[in-house]
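A single chain, nothing else alongside it, follows as structure tokens in the form predicted on its own.
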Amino acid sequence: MKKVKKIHIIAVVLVISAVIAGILFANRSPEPEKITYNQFLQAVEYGNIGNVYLGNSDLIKGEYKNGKTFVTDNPRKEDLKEFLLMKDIEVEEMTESIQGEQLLSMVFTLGVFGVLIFVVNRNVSKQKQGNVGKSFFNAVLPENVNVNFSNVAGNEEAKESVQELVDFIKNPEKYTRYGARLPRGVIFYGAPGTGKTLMAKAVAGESGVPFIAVSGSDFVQVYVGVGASRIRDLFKKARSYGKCVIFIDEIDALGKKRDGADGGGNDERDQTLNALLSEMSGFQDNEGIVVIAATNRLDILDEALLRPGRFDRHIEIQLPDVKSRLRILELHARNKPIDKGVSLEKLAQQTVYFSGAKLENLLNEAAILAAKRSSGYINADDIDRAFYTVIAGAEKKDRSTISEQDRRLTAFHEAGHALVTKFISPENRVSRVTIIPSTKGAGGFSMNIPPDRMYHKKKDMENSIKIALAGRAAEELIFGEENITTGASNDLEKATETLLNMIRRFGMNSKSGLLNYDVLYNNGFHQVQNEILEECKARMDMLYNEVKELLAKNIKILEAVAESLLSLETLDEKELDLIIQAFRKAG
């Protein structure tokens, strides 16, 4: 098909190439004779002139009674043509604009031309189309899984709620007898690393039916409709599969609400977006087609996509349990040479707001080090290594750049973030403090493990800020107010976060009241950002002076525990703990 399109192609150009040269070719005249005017005037006296064209130019142009033409001169003499006339010679007034002949040979030609242009950057821009979305979709191809439930630990509402797809593609007819259609599309939300693809993945696999994976960033493209051509292509190639599972990653790419301000539905996302919602809506009720989409931002999706008939269940991915956290580690600890002196139960509660994802890559960096080791199997240090690297990244080897100022500003400041801890939040775990710097530029840190929680109260959010802002508290309580740090940027960006939520979004406040400002500011009333910045500008200064007061009773223990992680460096709980309780006793 190609070499007969080139061949045509080919054609084209050399017919109208022909046709150029043709029309150029009969349009051409023989040169003039160039003649002095004192010939010219002769000529005129023998009565050789048969006629003459005057114009604006410097030349006179003619033509003998045999035919042949001639230019000469312009004296440009007002009594020129009527001395001309008297002589009956014709003479014919010419203007500088192009004469009609010329004229239609100019446009025929650049007409030709422009066909031209417009065909070979036509098959060009076709070409190019039809690359783009062959190359994509030859490497679009449906995976035969291995991966069944049993392989998803945790999660088991979502596994329930994704059950009855499996027995929909696998027994259509048993739920259409009932007037029951299968559902055309499930969207899967949760934070990052949750296991949304694995769960798509699960069920096809526990269908027995191809998994045609792609992301929405595949479809956003440069040349428009590309995008919508390849929804098109992905759908026709899913359908002739039979029944299948299409999981479309990051759909926000291309789902994201629809705003006039975008450019009125005719970009190229929003024709890719329509294409979309017009297969979903083409399926039939017994194809045994399933879209499975993932997100982070469900709350950022176009409606259209959100409604029944489209993406018709909306499941969300949870952060797992302990429960789940521990079923996680066994699944991935079992090709692994684990010691028998590991807890994995102990891990499992330590991980308290781990994904599936950050859960697997803590084991791997265990795995990692013990190989470094070449001991043949993983201990309970790899893990707790593995577990700091990483929460806060690798320890820093070269510490000789260090002052000794600097390590006492962070024992500081780390026993500070400890301290509160233990007096605000004792359900809290503080498993480690360190001033031990790391590959992430954290100088030390203090590890604090809330426990499980449902729910967020008011009491304990104020305590996270509390916490965070105690680094900064202990700094200006030793060191004075003109030699408080930049260590604390990041607590204060984590502390101004949890203000900002309680007082925007959760109605935390009596000053503000139950209003959520988030609504009122879609709704136009841009004035309230004065009031929230006043109100958690109060707040934050309040909690923070009650974060100095608490410091400040209890400053002997705070020396006692800085002073000690200046000569260990590091200290667990229990170290904590004894150091604490020493001085409660002593008190």
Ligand code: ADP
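We call the rigid core the largest set of C-alpha positions that still match within 1.5 Å between the two forms. Keep in mind that what you see is a predicted model, and the values were worked out from it rather than measured. Positions refer to the first chain, counted from 1. Compared with the form predicted together with the ligand:
Relative to the superposed rigid core, the position of the CA of R504 differs between these two forms by 2 Å or more. Once both forms are fitted on their rigid core, the CA atom of K422 lies 2 Å or more apart between these two forms. With a cut-off of 2 Å and the rigid core superposed, T295 has a Cα displacement that falls short of the cut-off between these two forms.
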The other form holds:
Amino acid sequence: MKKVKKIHIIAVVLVISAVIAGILFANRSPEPEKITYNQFLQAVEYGNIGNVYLGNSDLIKGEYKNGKTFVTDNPRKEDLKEFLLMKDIEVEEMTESIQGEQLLSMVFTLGVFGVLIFVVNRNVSKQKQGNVGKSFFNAVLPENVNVNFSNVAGNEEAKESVQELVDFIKNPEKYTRYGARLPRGVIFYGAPGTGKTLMAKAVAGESGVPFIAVSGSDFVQVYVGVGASRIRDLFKKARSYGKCVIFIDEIDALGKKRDGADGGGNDERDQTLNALLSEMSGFQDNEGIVVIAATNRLDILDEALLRPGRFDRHIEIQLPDVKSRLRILELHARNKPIDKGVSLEKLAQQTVYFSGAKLENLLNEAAILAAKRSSGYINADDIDRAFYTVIAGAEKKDRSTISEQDRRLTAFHEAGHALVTKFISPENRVSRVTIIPSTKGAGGFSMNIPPDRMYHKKKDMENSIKIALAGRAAEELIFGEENITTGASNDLEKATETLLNMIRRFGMNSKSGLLNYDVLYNNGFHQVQNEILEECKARMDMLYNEVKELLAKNIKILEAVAESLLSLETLDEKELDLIIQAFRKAG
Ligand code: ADP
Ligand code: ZN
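Structure of the form predicted together with the ligand, please, following the form predicted on its own?
The complete assembly is shown below, putting the previous chain first.
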């Protein structure tokens, strides 16, 4: 926007100068009269000529005594000057004759250029200074970063990961002494409004260092080369502070994967990205500068950004579950007079899929409504009305019955995964089950896999397939075959891949025995294709039925876990174990 304005100003200045110049010259220098050489000689004879300019050109220019000007052909006679001088005519000889008007026009042109250069220069130098606080930087000094971890509710896992960053910024020497390579770039990814900016600021606040915020879009859509030079300015500024946190919001604006539509390359963007990467690799390990970038989606970023030594730490900032929502609400209710009749617990339950920003917005709207009534307190009615203001325009999903159905389905699906894991491979820890969607898809459960055990033994491979199938199996068991959903597509992909490997490559199949199907195929036994397909189908069906049976036998536990998920949204391992144990004792 600013750029456009400046270009406008320059254009306006140019047009105005052109008009002024036109008017000036039109008045000051009327076209000289063209006369023949004979007419000229006559005028000389009559004593009408005031002065004459003789140049190298083919023309003689001159002025009558009455001030009018004329031109005529130059015969290039050697004694012409003498002849004129004898008639008392002033003669000037110049290689490039400069007349008064020309001189004036030159001065004027120079003046216009001068002004232009001045204007442009001023803009450039303004850009160069970075114009702290206004243009593309937003630098906050440590004493003014008034945010720390206590201002970020929920997101405990992310906070834990981030805690390490704080320690590193505070005491880089502690790590470099052990030869540790310190994180230079961290990416926060997650839905909009989940508090990525807030968390980055809290890192600066906790570390007591300045916070410099920019947006990826500050580096694009400007003149070629400006993006890269802005990057260099940014880091120069950062270095001048010593330690600091640089926050780049919307990193995807400059670090998106290259796609075909670009025609393979966008020079300006590549230059900018390269400048960023080279600045980052230029850090000394003990410098204590950390770059935190935020994006809604990790998967659209250029791999070049994600390599070791660059943005190699990825921390997911999640949508809050009901517990975290309550904490966020409590946090933002602190400075607001909330009526006793308002239950924040209930509000937390009603605000499924709300981000932290949306919750904050909700309380703010309610406060505005209360202020309008000047009633002194924010009551349940204000909150209710604010709720509908905030979700107006948002997807209806938030409160419709469809969403409730979705939630139930997700709850059973995730409960299925978690329970089957607990039943068939208790050595794998289920660290978390949730029905809150993440950037990776709907719901999710995370399993800590002992790294060097999984996928090696046949039994482990089969178990991992069963765990993957358990989501779909639970759906079918509870809601019937006609109501199964697409939610299992990732699971099925993983299961199929594992199974195919077992059968094709690892000789883990009774029919083919130890034969490696890939080798067979490469040696011309193409008929094995059908055999592989049949084997895979048969084995997958078998495993799926085993999983369904297992869940059917434990349907009470499945229901209990799903119901807990519906009310709590997230279960950790302890809570899951408690439910299972309760039933084991009972049964
Ligand atoms: P993002 O950068 O992920 O889009 P922001 O950090 O800009 O989100 O969040 C906007 C606002 O929402 C914050 O300033 C804060 O008021 C509120 N908010 C979001 N998440 C949280 C949270 N976890 N705890 C407290 N407030 C939050
Ligand atoms: Zn699943």
